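Just the one chain here, laid out as structure tokens, in the form predicted on its own.
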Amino acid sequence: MIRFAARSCVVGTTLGRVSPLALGLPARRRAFLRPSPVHLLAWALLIGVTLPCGSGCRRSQPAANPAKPAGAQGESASSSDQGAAATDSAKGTASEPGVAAPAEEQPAAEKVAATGSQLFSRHCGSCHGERGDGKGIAAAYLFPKPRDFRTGRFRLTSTTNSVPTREDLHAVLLRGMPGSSMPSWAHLSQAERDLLVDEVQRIRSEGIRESYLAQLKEEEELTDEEIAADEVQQAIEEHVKTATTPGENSAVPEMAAASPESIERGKGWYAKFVCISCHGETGKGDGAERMFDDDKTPTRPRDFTLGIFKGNPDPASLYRRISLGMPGTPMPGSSNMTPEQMVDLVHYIRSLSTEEQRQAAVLKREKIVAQRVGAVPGIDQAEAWSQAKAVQVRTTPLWWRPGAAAEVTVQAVHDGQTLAVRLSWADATGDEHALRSESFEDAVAMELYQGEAEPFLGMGSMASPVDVWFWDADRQHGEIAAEKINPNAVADVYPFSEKGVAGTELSRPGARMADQPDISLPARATGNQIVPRSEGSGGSSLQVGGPRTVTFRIPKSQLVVAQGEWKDGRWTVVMTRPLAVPSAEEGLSLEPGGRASVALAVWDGAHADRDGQKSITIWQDLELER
């Protein structure tokens, strides 16, 4: 039986027991980061207040013009791992396979404009955060963790010291960091990311020099006078500077190409030097030990099936991974393999996964083109939606578990008024109500982008703020029997409408929401975003400035019309609004001819996703036919 405590109504009375279930709300309402509580959802339906659904549900203030970003504040989505070796044989040449091919590259004037402290903040801050110590605002919301460039170890290196190149910087911003929310920054110039990586070798230098000069306070209690003699004062700059020079490349001896006898003495490898041990024993990293890195924050190995490796898979970086270990990780250095024994292992390590996987694991930046058609199809009209070019978007799972939803089909169109969105991904499940506490809705939502500089991939920046079209399953089926899911609830007397309860069941007359008058449920005749529809629309229209900051548009203001159906094992959503739009308090104006930065986010209910627990997709690129 699900019970709430006594609360006080906004004319004083007291409504005793309220519980959302009898309301008809699902138990839980989330919307792109984290959902309200029960109690707060019933409350806000009975006094009609607004609930926008970030962080702390603090609202945002309204955009001047989401098209026209005021600055360049904030980043994208990033992960735990940083480095990477990034060299395909002995003479350390650069390795980019499976690397995405750089779209068009952004306005020069931008790039210009840009100091390598200005990109790492748009870019890199909101994930390791502003100062490059991985506490960055959304760094509560990904595993594994973002990396602290200050004082954590770099993950893949190519050099004897560990201490990673700048083309292992390089590798890591070309391919991203699979398995991990890090995304492909293939996108951007070469010159953006010579700045980002002289900025992170910037922030690494400062971390160094910061922590020995806290070592010499607390262990050797120098003073600050002491310390800023010019011998401690040389002394330190020394430290530093042999802490960050990269070492000798490591050897990497000439390769083979793989045999099933090099495979099968690889297999052999792999169980005698105890790789079973963590990566289980057919390669799917179900070994028994549990696993923390330097940090203390828990990790698994990979599952080499998978082809999610977290740098290059190519032959030479792999036996560099064997050689030389993961810093930071619970992934040694193999110095008791001969290196004939370290390249069957790399043999047998890559016949478990195929090329094909090797190169899906990248996100990479693709072009939907919104093709000019004489009438928008609907979700019915399957035979329209077939002549519309479909693109595969790849996505990953912000919070990383295996099998999250791979990619989504994307198709558009427009017919000079409206443009329509075709999402469609695999789901097992669908889960279309939330009334339980311990369930979550499947959902689906899109942001778009208008300007030079594109802002943090995760909902943008207070500077540069995001237009957001959101649809979930749960709301657009309407009014829901609660009693029928949650029989032995405890409802409450309605205003205005009864005068007492016979017993705890749902299902008396009267206590449905729909034989409730307006006056009683104030929340559903002011439009509130929160309460489920009646016109069967999951859409809505969000304003988002950057994280814990999601707020619903107001009533007028909501143009997105959103439908979606499960079958076969598979959601499909279509997505319309207006082309242009009032002005900017109704979102983002687009015209024929034009073009916006789009990205996806997607979320499992079966497997609770929910908030910044989801599986998302780089920025990809909207164009629209004139």
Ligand code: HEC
Contents of the next structure:
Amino acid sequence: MIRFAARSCVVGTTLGRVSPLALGLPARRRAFLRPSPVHLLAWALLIGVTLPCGSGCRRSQPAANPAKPAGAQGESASSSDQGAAATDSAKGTASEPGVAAPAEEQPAAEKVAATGSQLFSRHCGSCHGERGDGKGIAAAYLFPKPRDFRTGRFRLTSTTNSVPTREDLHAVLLRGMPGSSMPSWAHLSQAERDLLVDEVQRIRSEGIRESYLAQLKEEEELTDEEIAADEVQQAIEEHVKTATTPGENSAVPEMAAASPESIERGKGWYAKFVCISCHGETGKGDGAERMFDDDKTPTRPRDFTLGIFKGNPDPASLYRRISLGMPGTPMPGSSNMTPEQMVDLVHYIRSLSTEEQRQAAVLKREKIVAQRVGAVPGIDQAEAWSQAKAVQVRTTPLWWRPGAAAEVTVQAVHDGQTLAVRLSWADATGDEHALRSESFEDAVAMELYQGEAEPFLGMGSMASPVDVWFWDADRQHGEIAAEKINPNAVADVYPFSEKGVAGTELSRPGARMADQPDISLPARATGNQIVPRSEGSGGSSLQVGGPRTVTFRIPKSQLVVAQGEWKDGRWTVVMTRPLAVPSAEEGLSLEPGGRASVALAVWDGAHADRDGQKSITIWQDLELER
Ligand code: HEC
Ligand code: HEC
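Other form of same protein, the form predicted in complex with this ligand, not the form predicted on its own:
The complete assembly is shown below, putting the previous chain first.
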């Protein structure tokens, strides 16, 4: 029927990895979609976790944690020295669970264990899988793939047997793994991270026990009775213990500050010890062609010039990466180098990026304050906007690519009635239309949540629904943008119209979509809320309550107005909405002096971003001045 409609079917399968339409929209609605940027709507992807116990979970936790202020933790995230810390007593931080508790505190210990798995389910399960097997509901949209805690190997270890210490796991939770979608969890309390570390270790032990049992059954052909025998059970326990007990900490020598001589020598070792064959002559990771991790997923050597390191880039941690390698990846450990040579290599590799780049690579939680102003400025009032405090928020692509949008600049103001948020980010091309199946548009979304049990940042959950404000470039041009761009684009047949045309009659009067009665455009005729309302606003309001529930609000509840402008390699988008809304149908009600958690997502059409293929931030704090 409508020629462009075909694209809704092909969209997203282009690269064979995503079937986005399946995500956000019920099948029956798909048939009515208008031709253009439908694929984007399902802001879909990172899907929320349904939390078994709802918002009560957090409250039921032990009040263990008069947590450090978020800022202080953020700092410790960036300066935490995984390498050096590993030599400190790891047990020091293992405050609650491992340490023997007085008898009367035993019940508390049980409560703690339950809470650990709930925290895992809420924050980690969507990616790592509820069972920790790396097969979370969002995993299909992620590259690199989330770790399988049951059988996979840990990359960032400090021990001679590659089993991570608690400290190693804590360091990962604080920093995340820049260069992948693994976010930082520095905003959680130390006690919560402790519980999560316990949970990862518990899952690990369970996974190892499970594989060993399978091995005993399949390879040794033991029967269930034989396995139940005491000595076999004991052997199993021993196996699990050996496989989960961290070995010795690998030694890291005292390191002097980098000197030009050391860096120069390092450059020599870089070629001599064949780092160059994988990481490339310039250190941009362009040496080797194809390489794969243990689990057969493709990987690339690190580009050292971006300053993006999965592990901590401080000298001691980098030293360990070089001496121990990254288990499960092609990155080898170096047994044939002297400590002095490795120190030189550390200095050389660090010399290829700046401290600023390395710090910026970590996803951080920032505070965005919506300042109170006399009147909310429009997108064209640059002068007024220049008065509003700008906060840089780091993004990471879920499907990793080195050049993806790295930062969104966020400004917010309100006048007591209306909130305006100005988002701006670098994008070399303004992709304003998604007219052909191979073209995708630019877009941005802001997800808001208010409440105690901040859900998984991708789409919330049934218990903790989120409100999403969405702007997409194509929508802003109104519903017949297609014809303005491609004046000869017409449908082959409008079945309900007397003005049906054949492809050869492009210029015949009345052939345009705009000339057709509504009934020829089923989406418009049925009042589908996805059809753009009018020109000028590219804004939409969506409600989401977890997996596959991304829904455009009905037209009368669409209160988000947004406008974007692409200029000199940068998008600037201003979204506005009344602070207070009549009911939950319209979204989250805000008020002067109030707050909300917000997270952002950015799509780069030129890189075929759509749906779950996008760059995201972690949760941020939005505070509204009184
Ligand atoms: C958005 C998806 C996502 C979420 C949410 C997430 N992770 Fe990850 N995580 C990943 C990915 C992807 C990797 C693998 C990165 C790589 O190897 O490059 C990873 C790796 C890890 C590792 C392995 C570290 C190593 O040394 O190899 C640990 C431990 C981990 N995550 C713990 C957690 C915990 C605990 C949570 C919840 C608090 C969590 N993750 C939430 C995506 C996620
Ligand atoms: C066989 C190919 C190969 C060789 C040889 C190799 N690397 Fe790597 N290296 C990799 C890959 C692949 C990664 C990325 C692993 C990942 O992201 O999971 C990596 C990652 C790294 C990292 C990043 C650590 C982090 O925290 O992200 C450093 C540092 C590094 N390599 C240093 C070296 C040095 C120094 C040498 C030479 C002594 C070397 N590599 C040799 C393949 C190689």
